[in-house]
Each structure stands twice: as C-alpha cells, then as structure tokens.
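The chain below stands alone and is given as structure tokens, in the form predicted alone.
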Amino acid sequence: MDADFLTDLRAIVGDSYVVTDPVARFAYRQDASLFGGTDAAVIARPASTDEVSRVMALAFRHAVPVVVRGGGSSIYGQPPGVPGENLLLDMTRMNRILNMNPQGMTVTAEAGIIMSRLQHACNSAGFYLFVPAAPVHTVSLGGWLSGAAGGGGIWWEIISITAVLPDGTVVRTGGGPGTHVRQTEAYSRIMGGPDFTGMFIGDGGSFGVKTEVTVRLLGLPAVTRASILVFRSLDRVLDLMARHVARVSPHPFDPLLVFGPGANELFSADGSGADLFTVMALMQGHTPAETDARRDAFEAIADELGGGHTPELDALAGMMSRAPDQESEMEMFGLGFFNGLGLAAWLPFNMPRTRMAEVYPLLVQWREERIAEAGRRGFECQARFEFMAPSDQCSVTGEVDAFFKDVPSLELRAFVREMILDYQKFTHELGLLDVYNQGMMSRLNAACWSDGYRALYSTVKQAIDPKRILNRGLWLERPPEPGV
C-alpha cells in the first residue's frame, strides 16, 4: 500500500482507526460464514458520512479497491475485492441513532448500528421495528439492507438512504432533503424524483457505501396472542397459509411460522413429532379486543382444516401471550439455539407460495441424499431443522437446514461448504431465488439474470463505479488475482 495513500487515510479517519498490522488484518479474513472474509492490506474505521466520502474519494483517485464490512454476519462470505490489496471499511464505529422522530414516526440511524441496539431504542420510545430473527445481535443495519434480500421484512419501511458513491459523492434518497433542499425531514420514499432508494436495497453494497438510513416506524403493539397447532399434511398447512395471507398481511403483526418434521424431532423428547408440521401464529396488536378477534379468526380456519391442539402447545401459546404493559422476554431461535445444534449447513429457500407443494418435497429429498452421503464419509448429522413462513401474500421463505457434529476436520468444513453451494445450484435449477445477495451467492444469482437485466446492471455499475473499486467480486465480477 502506497505510503502517501496511508498518510492521507490517517489524516481523514485518525491514526488510531487505520490498521495495517497483520494480526489485526487476519481477523477480518473470517466472518460468520464458511466462505471467508476479506484479505485486506489496510483496515479503516470511519466515524461519519463525511469521513466515508473523503476516504472513497481518496481510494477513487488512487484506484484502490474497497470492501465494506458491517457486522460480519454473512453466511455466503464477504466480497473478495482484490485479495491482498483491499482497503476494508469497518463501519461499526458509525453506530449512532441520529434522530428519533416521535411525531413523524421515523428513526434515522447510522448504517453501522447493530440491529438489536436499534430495535431496543425504538421499543423504548414506544415504536416497533422489525428485525431479523437469528443474527439480531451481530448484523448491522447497512449489512442487512445490502445482503439479506434488502433487509427481508424491513424494506417496506425504508424511506431514505444516505450513500457514498465510489468517487466520494454523497447521495441522499427519498422524498425530503434528498429531493428538495428546502425540506429538512425525510417523510416519503417516492416523492420528488425516481425511487433511487430501492437501488441501494439488496445491491450487496455494489452501488455505494450506506452511511445513514431513515426508517418509518409503527406503534409498538402492546398485546400478543399466539396459536400453535399441529398438522399431518403439508397440503393442509399450505391451505391454511393461503387463507391466512388472504385475510391479513403476515408482516409485521401477524407472522405465521411453520416447523417441519425435523424441527419437531428437536421439540419432542420422544421423537413423536417426526411426521408432524407445527404451525405457530402470532397476533400482535394494540388492544386485547382486536388481537383476540384475529386469533379467534385464525383458529376457526385452522380448526376447519383439521389442526390439532395439544395441552403442551396450548400452554406454550399461553406463555407467549402478552397483555398491555406486560414484559415478554421470550426470544426464540437465536444464534445460541442454532450454535448448539452443531456445524450448520444453511439451506434457505424463497419461492412463490403457489409452488410450495411441488418444490418443497424436492428440497427435503435433496438434503436427505446429502446427509446420507455425509454418513458414508463418516460425518454425523445431529439435527435437521425445517421452517417456512409467508413473507407476504405472494412468497414463502424458509430453510431445510442440517447440522453436523462439529469436529476439528477440514474435510467436514469442505463438505458443508460444498453442500451449501450445491444446494443453491439445485434450487436455482428449479427456478428459485436465494434471499441473500452476498458473496458467492450474488454471482450465482446473477448467473440466472436475463440479458436485459444484466445489461441494465452493467450500465449502472459502470456509470457509478468506472474504476471498479467498490466491493469487487459481487454479481457479475469474479475477483482478479493479486496484482491484476
């Protein structure tokens, strides 16, 4: 790395926040995935949009490749950039809440903030913010918007993004200060110009460095009711799902989670759930009357379709219910739960709800064949975990994961990596799309693009990033060899 470049970089972010030490850099070569982090020559930790802008302008002048990292929660790896030559931007210093606007019902935060911290601040102010179920304590706001299908479940509420383009230009999207310099408050996503906010959601970090985000909020629901039933037929579960989303939107206050036979084996000590689907519906609202009515309507449909009650599940549903002003500390299926199951082969899916009956059994069959192969190689599968949920009226998201006994074996890790990649190739052959726009998955998704979509992406990327410095290795690009 050029000495003058490093001098200028230290002048921007401060000497304490520029790292070239090999030991510190090595830590960034890892992330939460089996696919690795980024091999960087230098790490910088900016503290503001202005610092990010100046850093990007400096990198652009010197044609230095830049990779951006939030919480490091990817399951498909970081952008590789140019290994050994990258400037890695660690965004975790940018973790402030800039404005909580109770009257306007928005919150503006820096993109490096961890989602659990942002959620806690919103809850404390009396507002609801949807957050991811598992990596809530590690994933950053910017990373989630970039990589997890545009922040699966929150993209509806994003009304403004401040992003720094590869040449250092600062862009603020959304109806408000971005499209009207006399307006001080971001209050609409689409007013005053094209919806450029959407361009930076789910881009994997390809178009710009997200530094600030404004999110529209909802009132924090004071009442929770739950209904948990068991079904022996996937067809009945899908009928229930269709009738549920025809009545209400599952996001954000009426989520419906379905756990498959593998998950039920974990829930039942005697293995009695091995052929069951467990359906858990949550109804969150502001008054007992409205929330009870939604629960009763759901249970009437579930009973009509043959859903079964058990004393244990009814008791659990009662525990999950919450009255006004009553705290609920139940957190289900966080990373701690999954980490206890073993080394994870994450096998997610997203598909049109209308294809579930056709495709879902094929995914489970594919997993079972690979588990059998693992057994022949001497690798022990300790657990299976299947779940699915309607993310809206049209689509279903879920996973058919497998967990292996974690032993110190490079061969096991190679097998699980290969299993994850082969599964995604299989699902893409079936026409499915993965929910993560990250690392190697971005390239696999892009391999299925139409010619027109490919041309549009290439045109926008070339216009914004003509020197190809930002997050190389995403979508259509493969990382070049060092020195190329």
Given for the second form:
Amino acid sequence: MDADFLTDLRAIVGDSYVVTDPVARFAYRQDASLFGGTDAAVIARPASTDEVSRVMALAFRHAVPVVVRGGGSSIYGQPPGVPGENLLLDMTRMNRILNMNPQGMTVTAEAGIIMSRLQHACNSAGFYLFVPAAPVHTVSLGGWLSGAAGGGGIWWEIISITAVLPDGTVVRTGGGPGTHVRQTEAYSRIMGGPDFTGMFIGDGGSFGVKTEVTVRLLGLPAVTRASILVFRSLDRVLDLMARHVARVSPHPFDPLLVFGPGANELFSADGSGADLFTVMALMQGHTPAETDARRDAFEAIADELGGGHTPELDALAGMMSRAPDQESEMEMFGLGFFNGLGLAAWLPFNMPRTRMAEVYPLLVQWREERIAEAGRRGFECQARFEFMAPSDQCSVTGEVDAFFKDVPSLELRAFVREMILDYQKFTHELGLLDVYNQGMMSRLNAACWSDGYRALYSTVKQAIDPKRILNRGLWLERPPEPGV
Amino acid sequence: MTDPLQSLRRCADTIYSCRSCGMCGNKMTAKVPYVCPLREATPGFDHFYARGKIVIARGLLEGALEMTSDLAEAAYGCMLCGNCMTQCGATDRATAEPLVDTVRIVEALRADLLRVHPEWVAEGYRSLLAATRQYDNPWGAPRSLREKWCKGLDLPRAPQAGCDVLLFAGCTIASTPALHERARKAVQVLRAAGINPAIMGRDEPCCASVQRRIGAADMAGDMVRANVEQLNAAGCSEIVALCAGCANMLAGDYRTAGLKARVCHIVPFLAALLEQGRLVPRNAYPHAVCYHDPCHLGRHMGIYDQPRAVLRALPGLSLVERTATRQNTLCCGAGGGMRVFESGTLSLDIAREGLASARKAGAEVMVSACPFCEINLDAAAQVLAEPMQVLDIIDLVHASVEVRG
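Having seen the form predicted alone, please provide the structure of the form predicted together with the partner chain.
And the full complex, kicking off with our chain again.
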C-alpha cells in the first residue's frame, strides 16, 4: 500500500485508529458468516462524517478499494473488494446519539451504533424501534439498513440518511435539511424530491458510506400481552395469519410469530411437540384495557380455528406479558440461544404470504434431504428451528434452520457453507428472495434481476462510483472463492 | 518436533464453538453498558476483544496466519475477566456451561507464544517468571520476607495438631507491605470468632495463578503438582485464602490435581461466621459503599451473595450497586496481568471508569475482596480530582467487630 496514502489516512483518523499489522488485519477476515470477512491491507476506525468524507476522497484519489463494515454480523459474508488491497472502514467507533427529539419523535444517530445501544437510548426516552428480526446486540444501524432493511421492520421508519459518496461528497436524503436548504429538522422522508433515502436502503453499502441516520420513533408500549396457542396444521396457521393481518398491521404493535415442529421440540422439556406449530401473538399497547381487548379478539379467532392451549404455554404467555411499570426480564431467542444449538445452517426465506402453503413444505423437504446427506457423511444434525412471521400484510419472513453438532472440522464447515449456498439457489429458483443484501447473497439476488433493473443499478453505480472503489464485489461482479 | 500450537490445539473444541457473531464486543443492555473494558479503553479494533482473538486463534490453527511479534498485543491485551463468556450466552444445553471459553483460549494463545517466541513477550511478564524461578514468588520477594506480615502474631505453623484452618496469604499480600496490615486484621477477626489459623510461613508456596494467567502453563502445572503434595501434607481440613486469585486457583486447578482440603476465600468464610453468630459487628460504618466483584471471586467462582451479606451485616453501612454488577461487573483493569501490559496505563484508565461508575451510583467508598483489584483501584483513586477511598471487606469487618490486638 502506498506510503503517502497511509500517512494521509493516519493524519485524518489519528495514528492509533489505523492498523496494518497482519494479526490485527486477520481479525477482520471473519464475520458471523461461514463466507468470510474482508482481506484488508489497512483498517481504519473513523470517528465522524467529516473523517469519512476525507478518507473517501483520499481513497478515490488513490483508487484504493474500500469495504465498509458495521457490527460484522452478516450471515452471508462481506463484499470481497480487492482481497489484500482493501481499506476496511470499521464504522463502530461512530456510535453516538446525535439528537434525540422527543417532541418531533425522531432520533438521529451515527450509523456505526449497535442497534441495542440505539434501542436502549430510545427506551430511556420513552420510545422504541421495532426491529423484531434484528440480532440487536451485534448489528449496526448502518449495516442493518444496508444489508437487511428489506425484511427488518424499520425500513419505513427511516426518514433521512447522511451518506458519503465514493468521491467524498457528503449527501443527506429525506424531506428536511437534505431537500430544503431552509429546513433544519428531518421530519418526512418523501417530501421535496425523489425517495433517495430508499436508494440507500438495502444497497449493500454500494452507493455510499452511511454515517448518520434519522429514524422515526414509536411510543414505547407500556403494556404487552402474549397469547400462545398450538395448531396441528399449517393451513390453519396460515388462515390465522391471513385473518390477523386483515384486521391489524403486524407491524409494529401486533407481531405474530409462528414456530415450527423443530422449534417446538427444542422448547419442550421432553422433546415432544414435533408435530405442532406454535403461534405466538404479541399485543403491545399503552393501556391494559386496550391491549387486553386486542388479545381477546385475537384469541377468539384462534379458538375458532382450533388453536389449543396448554398450561405450559399459558404460563409462558403470562411471563411475557408486561403491565405498566413492570419490566419483563425475559429475553427470548437471543443470539446466545441459537449459538448454543450448534453450527448453524441459516436457511431463511421471504415470500408472498399467498405462496406459503405451496412453498413452505418444499423448503422443509429440501432441508430434510440435506440433513440426511449430512448424516451419511457423519455430521450430526442436533437441532432444527423453524419460524415464520408476517413482516407486513403481504409478505412472510422466516427460517427453516438446521444446527449441526460442532466439531473442529473444516469439512463440516464446508458442508454447511455449501448447504446455505445451495438452499439459496433453490429458493431463488422457486422465485423467492432473501431479505439480506450482503456478501454472496447480493450476487445471487442480482443474478435474478431483470434487464431493466440491472441497467438501472449499473447506471446509478457508474455515476456515483466511476472508479468502482466502494464495496466492490457486491451485486454484479463474479463471486470469489468463499471464506477464510 | 514439538507442536508450536499445542496449547491452542487442545482448545480447538471451544475455539470452533464461537460463531463470530460479535456479541462479546457489542452487546448492550440496561445492565450491561458494554462488555469488554479493554475494547473501550483502546482504539477498539477487533483483536482487542474476544471475537477477534478467537478468529486469530483459528487462523493460526488452520495455517492461515503465522505467528509474528504482533501477536503479543492480541494475546496479552486481555484481562481474562470472562465477561465476554457471560454475555455470549452460548451454553452447552446439557451442562449449561459456556461453550466459548475465552479465558482458556487466551491463556492457550499466550502459552504457545511464550513457549515458541518468548522474545516477543513483554519483558515485564518474563520478569515475573524469572522471579518465580528464583524466589517462588512472581513479585521477587525472597522467602525470608514471606512471613514478615505476621510478625508478632504468634501463629502456629502447619502441620500442627489441632489446627484445622490454614490461612493462605498469597504472594501479593505477603510481598506488598501496604497489604500486611490487611492480613493481620484478618487474623484478628478470625481470632475474635475463636479460630486460630495456622500458616505455612516462609514455606507457603506460590499458587501459580499469575504464572498460569500470563501463559506459563508448563511452569504453573509443575508448581501445582508440587504444591498439592505440600498442602496435603500440611494436614488442615480447610484452606482460607486471603487472595481471590489464590482462592480461584486452589479451588480449581488444585482440586483437579488432588488437593484434599476444602478451599474457601476469606469473605465467604467470614459470611458463615457472621451467620453463625460467631462474629458480632458492633461499630457503625455510616457510609455508602459500593462492592466491586473481583472477577476471580465472582464470574469465576460464582461468589456474589456472601460479600454483600457481610457488608449488609455491618451497622450503618448502606450498600449501593453500579449499573453493571454481580455477573455483569466490569473488571477493575488489573486482571490477566494487565498491569504489565503497556506499563499499566490501560489498567488505570479502566479502574478510573469503575470508580466513576461507583461514584455515579452514590458510593463514598469502594470495597473489594481481592488485592489485585484494590491495588489497581487505589492507584486510580489517588489521581482522581475527587479521590475515593478504596478498602477491603476485611477492613470494614475488623473495624466493626471487637478484636484483641
């Protein structure tokens, strides 16, 4: 790497926030995926939009490839950039809350902030963000918007994004200061021009480096009621889901989670429940009366469809319920729970709700065939976990994961990596997409793009990043060999 | 030819249990302001916290990364406090034990580095080992000074008939004149409860905790094997350790190696004496006190309630808790040999944060139960704009109960 470049980089972010030694760099060769992190020549931890702007201008002048990393929580890997030549920007030093605006009900934070830290700040001010599927303790706000916002629940709550373009230009989107020079408050996403905020959501970080984000806040629901029932047939579950979303929006106050037979087996003390679906509805509200009424309405429909109660599930629902001024200590399905199940073959899906009955059994069948193959190779599947949730009225997001007994074996890791990749190829053939625009997934998604969509992306990318320095390897480039 | 990665290879199971999710560096809840104090006190690159270290360990095992001198920063930049293991949450479903044992992994990383390339390890660590070879004491105090703390107390020397309790002072207390009074107070408190403990005096061995933590696994193993024989020969049924590091080592490695005596740290021992009514606190201590859970005693031995029970038993004392307390406590900054790393500046930075959080909780006094914590917290407290008193639980118990000289 050019010595002048390094000297200038150190001058911008500070000497101690730049590393080039092989050990420190190697630590970034891995993220939460089996597909690997980034092989970087230098890593920097910038502290502000201004620093990022100056760093990008420097990289643009020197044509140095740049890869941006948030919490490193991707399950599909990171953009490869140009292995061995990349400047990796670790954004997690940019973790400040810049403005909590309780009257305007917005929060502006730096994009490197980890979601749980942002959520905690919002909760402390009486608000919350609805991020049901986010691994909140590991994913950064910027990473979530770049890689997973399509299915993550908060995409519509994003009002404004400050991003640094590959040449160092700082842009701000959204109705407010970005589109109106006499406005100081970000208040609406779509006023005053095209929805360029949306352009930066799900872009995999390929259009610009997100540095600041303004998010619309929801009042913290003080009351939670849970209702948990079991069903013997998927059809009944889907009927319930359809009637639920026709009545209320599952986002953000009435989420519905469905757990499949494998998950039930894990939850039960004696391993039973392998032929059941469990439906968990959360009603979040501001008064007990209002919330109780919503729970009663849901349970009436569920009863009509044959949902069953058990004492254990009723007790669990009781534990999850929260009255005003009571804090429920229960944190369900933290990442630690999944990490303890074994080496994960994450097998997520996102599809039109109307296709669930047809497609879901095919996904489970595909998984079972691959688990049988694993068994023939001596790899033990020790857990299955299925869940699905309507992410809005139209679509369903979920997973049919398998967890393998972990052994220090590169063969097992290669098998699981292939399983994830093949599963995604299979789901793409079925017309599905995953919510994640990260690493290898972005290239699979791009392979299904229509000509027009491809042309649109290429035109925008070429205009913004003519030297193709930012997050190279996403979307249209040929995939590299996977993993560390 | 000896495998240069033999220690790491023995940890392969736990290394490969890590999913690299990053929770160990990023988790935040109302009770966990952050996970890794070192990440907060440094420029915060991934190799400063557990995920990066484990990725590096895997890289070494798989031949994707070679040992270089830069490895020392990743290996020794860790307090071995274990908070990352607690917050990770990945546990064995059958045993509920943590699946990712970062402490074991980092100790193994250090062991391989120290064995293969000792020249890359900071001189300060190697000095501790040289002192151990010469004096059986990492702090370099000769044996003749080991019993200086108990001069005039007329304590029986083990083995001696009728002495069931062996008081194990440990190298740090025995070698630090400022801590001698603490040990003398412990004896006086025990005597007030009718217990006249035995000591090993100049024959008391080093427990090998420091050596194990800084990577001298072979040396520590040899010391443990020899010491178990010596301790078993001492004939006491219970060893009461004044130092949290010694207590953790004696209750762990020594037990595995065949130590027969029960092991108890002085604080739970005092808690039992208070509960039995053998100690009666009388003098009031009208101050707001924050208890700092030493990592050795808390996360590593699971002792959280007894220190608090002792403090609550003292008249007038009000116990305040920081946001991060008990199993979420943030290390004082002195664990894992950190006072040697970068000349101890990071240790002091971390200790200052700990004191600031105690003050924020309303504490006037910080109390702990480990000499390492106290030395580090006290050093940090001296340079605060508004100094804070740092004491040991023994100091408070001693001041409250009636003791004879």
